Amino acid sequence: MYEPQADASGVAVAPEQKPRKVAIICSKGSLDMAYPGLILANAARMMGIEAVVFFTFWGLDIITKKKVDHLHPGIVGNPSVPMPTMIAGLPGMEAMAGAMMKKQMAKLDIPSVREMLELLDASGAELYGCKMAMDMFGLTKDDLVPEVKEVITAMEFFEKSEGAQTIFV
């Protein structure tokens, strides 16, 4: 049960809070999973809460230079796709939905993912991405975007979200 605490006087004090803080761990690498990660990481900080955001496998293509600007929606098997996946699988339809989806973005005024993540880090969000999966893949640091703060292993991971709400895209 809460009991109210009071200073030296009698008067009631509110208890002290800790700072909020989420730890999201984006583990998908296409158009539309990227949003979902940038823009809750994007809305805590406006709301001065504390990010930290966890890239991991394909997750990583979010982050990585040759990557970042060539980003497609998952539309094959993708059950809210309005059209069946042997057609979603045709060569260029994932690349005219992407199209699509960038120029119906672009005209709400949203940021693009590189955009995002520059807005992240100069808004104080962390940025790390997952040394598992670069190894994996066969990448360094040099192959990320300069907002990556650095590359940790999951266990670090850990220690930076320690006391945050998680979510994982």
Given for the second form:
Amino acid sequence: MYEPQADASGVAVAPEQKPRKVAIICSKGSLDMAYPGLILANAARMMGIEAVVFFTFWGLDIITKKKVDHLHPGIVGNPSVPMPTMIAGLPGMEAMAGAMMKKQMAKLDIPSVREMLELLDASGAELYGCKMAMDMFGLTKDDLVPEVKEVITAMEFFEKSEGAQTIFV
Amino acid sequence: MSTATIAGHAVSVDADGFMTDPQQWTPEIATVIAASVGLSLTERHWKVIEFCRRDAADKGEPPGLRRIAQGAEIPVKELYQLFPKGPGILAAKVSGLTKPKSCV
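Alternate state requested, the form predicted in complex with the partner chain (shown: the form predicted on its own):
The next block holds the full complex; its first chain is the one shown before.
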């Protein structure tokens, strides 16, 4: 609730505002679902908004050392992909689509997922892995890229995202 | 768009205080804009400003943060220390450039 405050000389002053903050939950590990969360978090930091990114379930692929450089776009069962699902489902198709997408991104000078994580780390964004999902996949903190600050529980996520605008990806 | 007087100069600015004509910019204006966002400019800030203005003159738009880091040869982490309230927008603002449109 807004309560008017006054400084020592009795002049009304605006109550001190908390810095704006976003909390982004990355729950999917396909290339096309990795970028939105990372780009939004980075954009927030670039304009001085605090950012917390919580990677859970398949989103853990984005921060898993062995997978971060090998994310593929989700092309099967995706109505936006101009390719029949039967063909998209053929072996090697996703890898091929991924290679094409990465080539196009490199041409446009869009950073790789790994570089996005490095940018976020340098920006002071906080990256967290989800403990329950990690237990489920048999992952430990050592399996994650070094930019990840901590492995936390769902309840801890709410502590860290207090007052933040939350975005689920 | 409106006109503001910064450091004694009448300049065109947008609703968020970004200058819309880079030709109207002077180093004194940069110092005043910087002070308004709580910054006092150091040699490192000037290196950023110099690159941003040069790059914007070349490309016709203000550089994104990653481009500044590469072009001005200043690590991203340091850019955040130089402009704690948001290097992605403040570098352009003090450089007298329009609001950046780059997403990275």
